[in-house]
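Shown here is one chain on its own, the form predicted alone, set out as structure tokens.
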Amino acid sequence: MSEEPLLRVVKVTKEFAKGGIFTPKKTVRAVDEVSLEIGRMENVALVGESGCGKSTLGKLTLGLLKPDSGSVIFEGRDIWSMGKKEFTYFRRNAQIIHQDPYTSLNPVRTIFQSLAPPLIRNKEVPDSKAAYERLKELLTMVGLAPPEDFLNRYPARMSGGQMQRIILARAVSLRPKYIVADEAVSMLDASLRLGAVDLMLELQKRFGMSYLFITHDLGIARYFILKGRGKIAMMYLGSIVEAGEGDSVIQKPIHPYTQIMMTAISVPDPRLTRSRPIPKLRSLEVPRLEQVPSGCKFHPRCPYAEKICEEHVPELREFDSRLVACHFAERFT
């Protein structure tokens, strides 16, 4: 029998309502009927284009927002019919690691005054002077030392490498089973990024939690995947278009959405590069989600759309040890 997953999103949807005082209001479907397992410890790419839902899926998953239909389910409970003292302890499991590290601490707090509170509030430490102790211990161990140095600092006062570090330490100070990192190192200099990849794996190891890497870069899901062991999910438009293990997805992909993104992973080998076959786009142009195309949403760009894209959703069916939503799956394989 296997092992229940950590968590599971089963079916989800979730919509908000666009428009003003002088524009008409439209409901916009960010998160199409989506369905994804996270098992303990386990890493999940989630990469697609700006604008294509993966933070609401994100938040969803978190408990931040509420799906407008489907579940979310944290080791085997839906998280909104937990009482509160089960809904309190999945809050305290599931935590987030935000885009920009400057909007997610008080700018007139210290980081010690920032940090502290939660770590007293769950009980982690029984007062101050041990959250001091504590969070000097973290610092440490995400690379900031002297770490009385930082925790004395106000966020103006650090870099923007070091406030990633800092976010991260607040995201596993309570040593959570779940964390979101929502674009978590799209901020930082190229030349930091994959050190701090590195660092988020290491964490993991001492930890013990699951990570959703959400990126639209997929040259770093690539490495964070293949360096950390996982799964791929690829998300267009509010869906997921194909989903599976890292190596199988990144080797020989399947969709020609994902066909295309791997195009844009830099090669060191300039032959290999230029002998690699491109597929070419019918469209630059990305539908809104206001006005999502019948059909495969996709179709309007894929260079290999026939009429039954525009008239019939493919269905997300398993093949070739994947998940794909293609009519034509067959054809690429």
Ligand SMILES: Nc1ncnc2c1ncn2[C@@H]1O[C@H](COP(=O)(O)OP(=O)(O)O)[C@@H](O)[C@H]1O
Contents of the next structure:
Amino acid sequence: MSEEPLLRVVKVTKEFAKGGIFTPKKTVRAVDEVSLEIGRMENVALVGESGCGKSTLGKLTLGLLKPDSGSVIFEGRDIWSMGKKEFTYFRRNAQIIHQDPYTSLNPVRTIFQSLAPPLIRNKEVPDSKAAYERLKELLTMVGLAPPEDFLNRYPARMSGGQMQRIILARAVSLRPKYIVADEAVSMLDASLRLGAVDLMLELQKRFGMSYLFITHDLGIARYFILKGRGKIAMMYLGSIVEAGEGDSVIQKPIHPYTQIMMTAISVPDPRLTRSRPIPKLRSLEVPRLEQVPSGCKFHPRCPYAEKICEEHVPELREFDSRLVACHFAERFT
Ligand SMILES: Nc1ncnc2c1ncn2[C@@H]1O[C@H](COP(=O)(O)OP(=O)(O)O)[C@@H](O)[C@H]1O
Ligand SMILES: [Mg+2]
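Switching forms now, from the form predicted alone to the form predicted in complex with the named molecule, please provide the structure.
All chains and molecules follow, beginning with the one already shown.
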């Protein structure tokens, strides 16, 4: 029997009601029977276009949203059947880093006033003085020196890059086992992005947590996974279409959607283009959850689509430890 992973998502579905006042009411299925596993100290990069349900899935794994069906299992326990004490333990161990660091902190409090109370409340430190010392260590760890200077500042007096470091320090301050980084580096200037990923991975070596790294940018996901190791899960209109070891997904994407996205970020190599034709999107129309195509959700844009793709939903099938939802996956393996 394999060991229980840190977090297991089993066939979770989440729908939202949309429209209503000026537009007709509609239900969108933001997450459609998704299953996912994240091991201890493991990384999973969740990649997909804007609006495909990534943040919703991230929130479901954190217990910030309740699934309509399916379950979220943390350390072997269903989070929605946990008692209060257990749920508190789970919430402390599952943290989030948002896209916008400025909205994550109260603007009228200094960094110390924001970061110290959770440490004391969770008995990480006995008192305010100890909290100050602990936060000095944490801020030094994330490269903010001298730490005293930053602890006494208000958010408005810091740059985006500095704020994102503060948010990282806060996320690890309770030594969680799991962190969801939802577009955590997307708002940073391009020049700061890779450094922020490096820092996340350094903190992981130190604290040993698992990351769910959510991004719409396959390039940054690739950097994160090649440097930190881990899995890649490709999401399309609420479904996982391909998942597997990062290295292998990057080198040999199987699902046509992954193939196209990978080609778009790779440096053209004439030797490769001769052996394998470059697939292109058949339609440039951006997919919307309000109008999910029949059969394979990707079929209107897929260069290889055939009749079966319009009619039947492809199952997520296993190919040497890779999961792929494509009727013709064999052709691409
Ligand atoms: N709280 C909510 N209420 C209504 N609709 C929502 C809510 N959160 C997300 N959605 C909708 O669910 C879909 C997926 O959104 P989201 O998970 O944020 O996608 P992503 O993070 O991939 O951009 C979108 O159509 C979005 O409008
Ligand atoms: Mg999002």
